[in-house]
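Form predicted alone, single chain, as structure tokens, below.
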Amino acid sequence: MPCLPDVPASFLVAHTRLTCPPLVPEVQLHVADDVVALWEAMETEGVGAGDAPPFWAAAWPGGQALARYLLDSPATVAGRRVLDLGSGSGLVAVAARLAGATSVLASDVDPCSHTAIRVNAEVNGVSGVAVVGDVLDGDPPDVDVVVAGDVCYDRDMTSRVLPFLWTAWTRGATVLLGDPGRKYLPGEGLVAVATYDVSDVDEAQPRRTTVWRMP
């Protein structure tokens, strides 16, 4: 589980604002109002994962739905070890700890995300969140629950993440996905456990977003 170089917290704070996601008002996050300006600043100051967009600077609907579900159904993670896959801002990781998870492993490929997770956890008074890089090329870590928000956004990512999730499931982990209808989400093998209308970062109307569980 490789670790990427840290990005200064001062950069993140300077280019975002602190707010609460609409569906999860219990959690504060640093988000970007102008993603293009943020992306330009990342290029100028040489931070981030190369040409990767700053996915960490938004509260994506799949993550909001998962966070809401965990806070409303704390028994899902209470007293359990959690992997937050594609953690981004750390929203779901923070929600898992607030819901009683004993520990959370927050995985993301972007070093800016690593900083965002740490900063957002601190803002919310949350400890016990360990941050790592890409875990998809290895065996799933020894956890009890795997949560993944908005990970089926393109074909390549989906082809990497689904086998990993099924492996975690076959080894006994509870696996939950938050998804707002991305076209690469598999049509079979998942059970809906909750549905929400969530404000999306790039659309005027809320998106119907489902929390799915591997059966």
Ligand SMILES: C[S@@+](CC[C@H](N)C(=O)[O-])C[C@H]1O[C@@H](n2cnc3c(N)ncnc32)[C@H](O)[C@@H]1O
Second form
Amino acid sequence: MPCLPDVPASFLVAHTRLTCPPLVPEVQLHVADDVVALWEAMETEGVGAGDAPPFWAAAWPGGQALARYLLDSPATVAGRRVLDLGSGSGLVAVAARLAGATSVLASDVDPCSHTAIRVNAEVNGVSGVAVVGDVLDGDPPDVDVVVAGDVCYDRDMTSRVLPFLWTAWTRGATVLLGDPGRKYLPGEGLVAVATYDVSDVDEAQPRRTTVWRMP
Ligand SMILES: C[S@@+](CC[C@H](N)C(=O)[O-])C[C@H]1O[C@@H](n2cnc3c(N)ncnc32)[C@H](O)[C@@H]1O
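Let's see the other form, the form predicted in complex with this ligand, since the form predicted alone is already up.
Below, the chain from earlier opens the complete complex, with every other chain and molecule after it.
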């Protein structure tokens, strides 16, 4: 079960640190230096820990790469409606709005992520980001661009995400994935549009991370 939907913003702010992801100094994010300690605090302080770690408390390499790409290539999203799939902290959603997207729908299955997205959007002075839960079982929302940072982190998630993204693509959306070389993401059919070396949450070495576009 994910954590309770009413995780207060005050808890999130109290247990995270406001900083800029290394590759995206334009954006401030509430992140946890120790995600496991945060997860434990969620349990002991009655927020509800759920069975997944607080992914929303980190700027994942794929998300950093995608955010960097959007800020450097704003025409990708400027004047367009964007879906940020697996939004986590909302980093990519915030970057999309800063790059000129008319609206962003930020989807995440974890209700705690919804609080994080709202808090992080606000701290960056960004409006126009709506949050929504799991959309993978339905038709893709009516958007022009779908961005997905680091969503191929396990087999099950990848097997749900990729068909959804290809459906969005066949319906005319531009689809971009940020991925640090995870084994579940097949490269075939995808075009690399940018590559970055990104500092990861708990890795000593930067990770070579690619922004892929469906052709
Ligand atoms: C590795 S994190 C990446 C977060 C963010 N995109 C980034 O790059 O920093 C993956 C995110 O996908 C979310 N997620 C998992 N299953 C999902 C689903 N079915 N729909 C939407 N989000 C999902 C998780 O809760 C998590 O926040």
